[in-house]
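In the form predicted alone, a lone chain appears below as C-alpha cells.
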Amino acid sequence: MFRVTRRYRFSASHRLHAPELDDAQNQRLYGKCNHPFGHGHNYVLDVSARGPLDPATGRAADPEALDALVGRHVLAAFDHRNLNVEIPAFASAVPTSENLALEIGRRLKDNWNTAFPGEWPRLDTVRIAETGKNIFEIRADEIE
C-alpha cells in the first residue's frame, strides 16, 4: 500500500464561541481566538489516499483528480470564507480546526467516488496546520 498526499492551502476567517457557554466562559476556555469580531489562519491542508500501485500507470493515486476533488469541493468552499457565517456546518459547531478537519472529510468522503468510481484509492487522512504549531489530523476510518 502507498499513501499519497497532496497539500493545499486556503485563508479563512473564525471566531471560536460556544453558544451554550456565558461570555466570561468563552473567554477562557478560547483567549484570543473568541476576540467578537474574529480573527484569520492561512490554513495548510494535507489529504492522503491510499492504495495500491497500479502496475499499468505506475501510480496508486492520480494526483490530478484529488487535486480536482478538494478544489471543488474544500477549497471553493473555504477559501477566504467566514466559516462561522457562511459554511452552514458551523451554524451549530464551534469552528475549532478539529470541526474544520472533520468537515473536510466528510465532503471528501461523499464525493470520493465522483473522483475515484473503483475500489483504489481509498481517502487516508486529513491533516490541517492552522499556525505552525497547532496540527490537527483524523483517519478517513473516523469521520461520521
The other form holds:
Protein chains: 6
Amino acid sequence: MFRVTRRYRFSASHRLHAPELDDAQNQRLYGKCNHPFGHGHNYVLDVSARGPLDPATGRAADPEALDALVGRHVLAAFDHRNLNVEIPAFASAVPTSENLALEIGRRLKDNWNTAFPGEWPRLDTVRIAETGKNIFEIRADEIE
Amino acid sequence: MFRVTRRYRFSASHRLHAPELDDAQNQRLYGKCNHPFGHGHNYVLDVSARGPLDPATGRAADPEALDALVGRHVLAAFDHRNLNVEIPAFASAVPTSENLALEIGRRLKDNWNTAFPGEWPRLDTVRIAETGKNIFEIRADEIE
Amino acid sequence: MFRVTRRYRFSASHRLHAPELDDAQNQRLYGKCNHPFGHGHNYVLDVSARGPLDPATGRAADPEALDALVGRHVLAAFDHRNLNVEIPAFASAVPTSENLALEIGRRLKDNWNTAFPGEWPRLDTVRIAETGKNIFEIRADEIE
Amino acid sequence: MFRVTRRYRFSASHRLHAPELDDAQNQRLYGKCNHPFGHGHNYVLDVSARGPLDPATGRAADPEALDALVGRHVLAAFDHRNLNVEIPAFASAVPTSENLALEIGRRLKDNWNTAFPGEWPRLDTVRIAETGKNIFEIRADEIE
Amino acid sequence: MFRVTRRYRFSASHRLHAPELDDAQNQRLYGKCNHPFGHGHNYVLDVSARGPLDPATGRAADPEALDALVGRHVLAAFDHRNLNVEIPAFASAVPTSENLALEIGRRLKDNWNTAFPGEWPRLDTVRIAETGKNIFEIRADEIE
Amino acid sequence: MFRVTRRYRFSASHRLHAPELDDAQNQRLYGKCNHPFGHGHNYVLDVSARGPLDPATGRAADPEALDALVGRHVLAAFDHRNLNVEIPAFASAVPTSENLALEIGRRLKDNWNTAFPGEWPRLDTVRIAETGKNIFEIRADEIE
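Next up, can you give the form predicted together with a further copy of the same chain of this protein, since the form predicted alone came first?
The complete assembly is shown below, putting the previous chain first.
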C-alpha cells in the first residue's frame, strides 16, 4: 500500500462571515478575516490517494488521471475565483479552510469513480494550506 | 555598505481590469486575473534598506524601526484587504504587482524620514512576490 | 473530524550533554551538539489539534485560542532563550528535540482546557523541526 | 513513542518504460517520463524511525546511526546515478517513485539491524518526493 | 524601471565530461557529476525582464508572452530530456549549469523580439539553480 | 561573466549586547536578542563568486575549491558554536548579522587566493540570513 500525494495550487478570495451571527460577533470570531470587502490567498492543496502497486506500471495511482480529476472538479471552479460568490456551497457555509477542505473532498469523492473506476486507488486525504502557517486536513473516510 | 532585507507577508484580494479597455481586451490581457469577482494572494514583500554599519550597535538598519514603518504604512492598509476597493491608488491604477510594488515603494519613500531621520539607511529596493513564480522589483531611486 | 495544524517558530540555544556520562561519551554521542558553549536553532513547531467542524463557525479549532495557548505556555518561555539554563525541565533532561517536543507537549496538554474547555478540539500532535532535515513528532495520547 | 524523521537528498536520472508494453502504450502511460534518453530529479528522501525515548540520552533514534545506514545502503548507490542502469532492481521493475520508495524501504529494512540491533527504534515510513509536487510514501510494515 | 522575474522548472539529466581531458582528470574535476551513466536534476530557472511600466496595463512585461517564449525555446527542448544527447550545444560544450544558463540566455536573447518586439522590456538576467545550494546567474548584456 | 552562488548552513548561538551601552539601552536596542543567556539560529550563508567561463571545464568557479575554503575558514569555526565566546572578532564587536557577514567576508577575502590563485573568480557577495525574514548582504568590494 502506497500513499501518493500530488500538490496543486490555486489563488482565490474569500470573506469569513457567519450569517447567523451579528457584526460584532463576526468581528470577534474572525478578526481581520471578516473585513467587509474580502481578501485572498494562494492556497496549496495536497490530494493523497492510497492503493497497492500495479506491477505492470510500477504505479499506485495514475498521476494524469488524478490531475484531470482535480483540474476539472476543483481547480477550474476555485482558481482565481471569489469563493463566497462563485462556489454554491459557500452561499450557506462560511468559506473557512475547514469547509474548503470538506467541499473539495466531497467533489473528489463524488467524482472519484470517473477517474479511478477500479477498487484502487482510493481517495485518502485532502489537505489544504491557507498560508504556510495554517494547514487543514480531512481523511476521506470522514467526509460525508 | 550593507543591504538589509526584511520579509513581510500580507493576504489581499484584487481584480485586474483596465477601465480604458473593453471587456474582451481585458480578458485577453489579464486572463483569469480578470475574472469578475476577483481572487487573492499571499503576497511576500521584501523591503531592502542600504547603509553603512553603525559601529556602536553593529547594525546598518534598526529592524524595529523598519517593521514599524512597514506595519503602519503598508501592512495595516493592505493586509486582509481588497486592493481595488480599499487602496485609493487603485481606484485609477490597475492593482498589478508592478503597481503594487510602486505604491508600496511610494508609501515607504514618503514616510522614510519618520523612521530613519538620518542620512542612512536609505530605502534600496521593494520586491513583491505574488506567488512563488512571479517576482516584481523596483529600486527606490526609480520610484517617482 | 479535521486535523488543524498551526506553525510557530522560535529561536533558542542549547547544548546536548548528559550528566551521567563522561566527556568522551558525551562527545561520541552528541558530536558537535556537545560543543561546550552551546549553539542554536530556528525551531519550527507544528501544533495539530483534532476535532469536528462547528457548523456555526465553519471551524474545527479557534486559531486565536491556539495561538494564545502556544504563545503563553511555549513561545514566551522558549523564544530567544537558552533552553538548558532557562527551561526548568532541562536542568535534568538533555534538551534534545525529542525532549523538547515532549516538554512542549506536556505544557500544551496541561493547559489545553484553559484554551479549549469543551470536549473538542483535542491536542493531536506536536512536531518540532530543529532544522529542515530533522523532524521529531509525538502524538498527544503518548505524552505522559 | 516518537517519530523521528531525517531528510536526505540525491540526484539521479531515470526513464520510465515498461518492457511488457509497446512504445505507444508506454508513451501514453508515462508521457514525457518515457522520453527515450531519460531525464532526472533532485529526489528528497524522508526516512522516519519510531521508538521510545532513551532517558539516558534523550533520544529515540541515534541520528548518526541512521545517517550511516542510509548513506551506505541508499545514497552511495543512488546519488548521481542512472537508476535504470545502475540499480539492479530496476533491470526488471520500472523506476517509478513508488518502486524507488519500495526499493529504498527494502534496503533499509534488510539492513536495519546492523544500525539498530535492539528492539527500538524501528523503521516507520519511507517517503520520497520526486519534485515538490509528487510525494510517495510507504509504511515499513507494508514493505515485503 | 521594474525587474519582473518569472520562475520555471524543468527536469533533465546530464553528465559532466570534458572531451579534451582524460578520464582521471574528468573524475578529479567533476567528481560524482562525472559518473558514466549520468544523473539528473529538477532545475529551477528564473528569467528576469526589465522595463518601464505601461500605464495602460499596469505591467512592465506581459507574463503570457514571456511564458510562451520560455516554453517554446527552452522548456519544450529541455524538460524531461538528456541535455548531453538532446541539446545540440552540448555536443561540444560540457552541460554545466554555467553553460546551461548561457545556452538558455542565448535562446531567449535570439528570440526575444518575437515575443517583445518593442524597445521594452528587455531580457535582464537568466538564473538557474541546479539544486537549492547551487545558483548560476548571467546578465543578458554579458551573453554573446 | 557569471555569478555563481553556493549555499551553506550553520547553527550557532549568540547574544546581542553592546559593551558601551548600559543594560536598559541594550534591552531597548536589541529587545529579546539581548536576553542574558543567549539564543541561536540556523544561519543560511550564500557566498557568490564572479568570473568568466573557463571554456575547457564549462565552469566559472570550482565548487569544490569554494566549499573547501568556506568549510575551513567559516563553517569549521562557526558551526555549532557560540559566536560571542568562540569567535575572536566578537570579543569586541556585537555579533549582529551585519558583523557576522562582515567577519565571514573578511575571512573569505583574506584567504581567497589560497583557493583561487588566478585573476578569476573573485569573491562577489556574502549574504547571510538569520531567519527567513532577515537577510544581510555585503559586496566584497565594500569589505575592508
